[in-house]
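Presented below, as structure tokens, is a lone chain in the form predicted on its own.
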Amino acid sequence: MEKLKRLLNSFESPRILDVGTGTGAFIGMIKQMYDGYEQIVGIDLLERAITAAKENFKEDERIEFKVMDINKMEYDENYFDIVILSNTLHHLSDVKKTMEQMEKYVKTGGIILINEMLSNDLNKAQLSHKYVHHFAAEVDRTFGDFHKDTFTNIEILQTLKDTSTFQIKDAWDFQGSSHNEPTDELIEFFQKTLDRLIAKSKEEDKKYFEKKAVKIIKHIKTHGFESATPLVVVLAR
């Protein structure tokens, strides 16, 4: 947390772009530790996510959210000091193209900031997060949606080396998630989450996913839940 805070504070009134922002979770994390930004823009292709994000941050006029494709930007190139990609790498069918587009909008002296949850070196509570996430990804893939399982730290770094013209300047594990004990409320939440995903699945796949869900719930009951450790990577020209 402190290392990211120091990095943000090294910029004076930065303009920040969050690509694939979802409901603005990473922007919320930034806002908790840093208030010196001039502007934050969150973009996503999902209108319902942007609608929720706008509601979450409606009191800060410096933060705006738009349904927008990184390939069809409304901003000038070299406009942003920091361009972020948070927990989106495993959703990209063409990482190289996305990185090329992101690089266009980073001004001289700016950075790309990657935040991506890891699949390796997780404790048993963090494995609960991994199992639920991979369950959702597998359901998506049965419909032909592009949604990979999460990566190891080595895979993330190699992917960025292979797809970005920027250089990796720093990388570290981001610590700070808290352990959630396996209370009745927690179990009910994840049971409902898995049930929604099963309901979304194809009829011929439901039995398979139901059996898999039983194993995941058993793991959560035994070990609780904790967010998987993210890897933060800083890239620059």
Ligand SMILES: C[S@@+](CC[C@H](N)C(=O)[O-])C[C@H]1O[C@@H](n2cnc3c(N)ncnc32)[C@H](O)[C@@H]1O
Given for the second form:
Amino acid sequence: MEKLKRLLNSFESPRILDVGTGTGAFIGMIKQMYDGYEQIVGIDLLERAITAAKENFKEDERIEFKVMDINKMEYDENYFDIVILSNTLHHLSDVKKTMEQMEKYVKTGGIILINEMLSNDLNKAQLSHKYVHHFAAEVDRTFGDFHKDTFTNIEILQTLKDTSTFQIKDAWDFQGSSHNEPTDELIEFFQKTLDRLIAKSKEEDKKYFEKKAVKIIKHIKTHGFESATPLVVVLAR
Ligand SMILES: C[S@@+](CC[C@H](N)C(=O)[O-])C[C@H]1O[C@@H](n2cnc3c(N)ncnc32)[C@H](O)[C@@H]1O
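We have the form predicted on its own; now please give the form predicted in complex with the ligand.
Shown next: the complete complex, the earlier chain at its head.
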């Protein structure tokens, strides 16, 4: 947290682009630690995510959201100080193309900031997060949506080396997730989450996902839940 805060503070009134913003979770985290930005633009493919993001940040007129595909984005080049990709790397079907696009919008002296949840070195409570995430990704894939399982730190760093013309300047594990005990409330929340995903799945897959969900709930009941550690990577020219 402190390291990210220091990094943000090293920019003077930065313009920030958040690619694959979803409902703006990463912007919310930035806002908790830093208020010195001039502008934040969040983009996402999904209209429903952008509608929710607009609602979440409606009180801050420096923040705007657009339904937009980064690979088709048309914006002023060399415009942003910080271009963020948070928990979205495993959603990209063509990482090289997306990295090229993101690089275009970074102005001289600017950075790309990757934040990506890890699949390695997780404690048992964090494995609950990984299992729920991989469950959702598998359901998405049965519909042909591009949604990979999460990567290890080595895979993330190698992917970035292979696809970006920027250099990796720094990388660290973003510690700070809190542990949730397996209370009835927590179990009910995840049961409902998995049930929603099963309801969304194809008829012929339901039995398979139901069996899998039982195992995941058993794991959460035993170990609780904690967010998987994200890896933060800073890239620059
Ligand atoms: C798991 S969410 C990440 C949300 C948020 N950034 C976070 O850290 O929690 C990944 C998002 O990336 C979006 N996405 C995937 N490909 C995209 C693209 N080409 N352009 C814009 N958004 C994209 C998806 O629609 C999805 O909402």
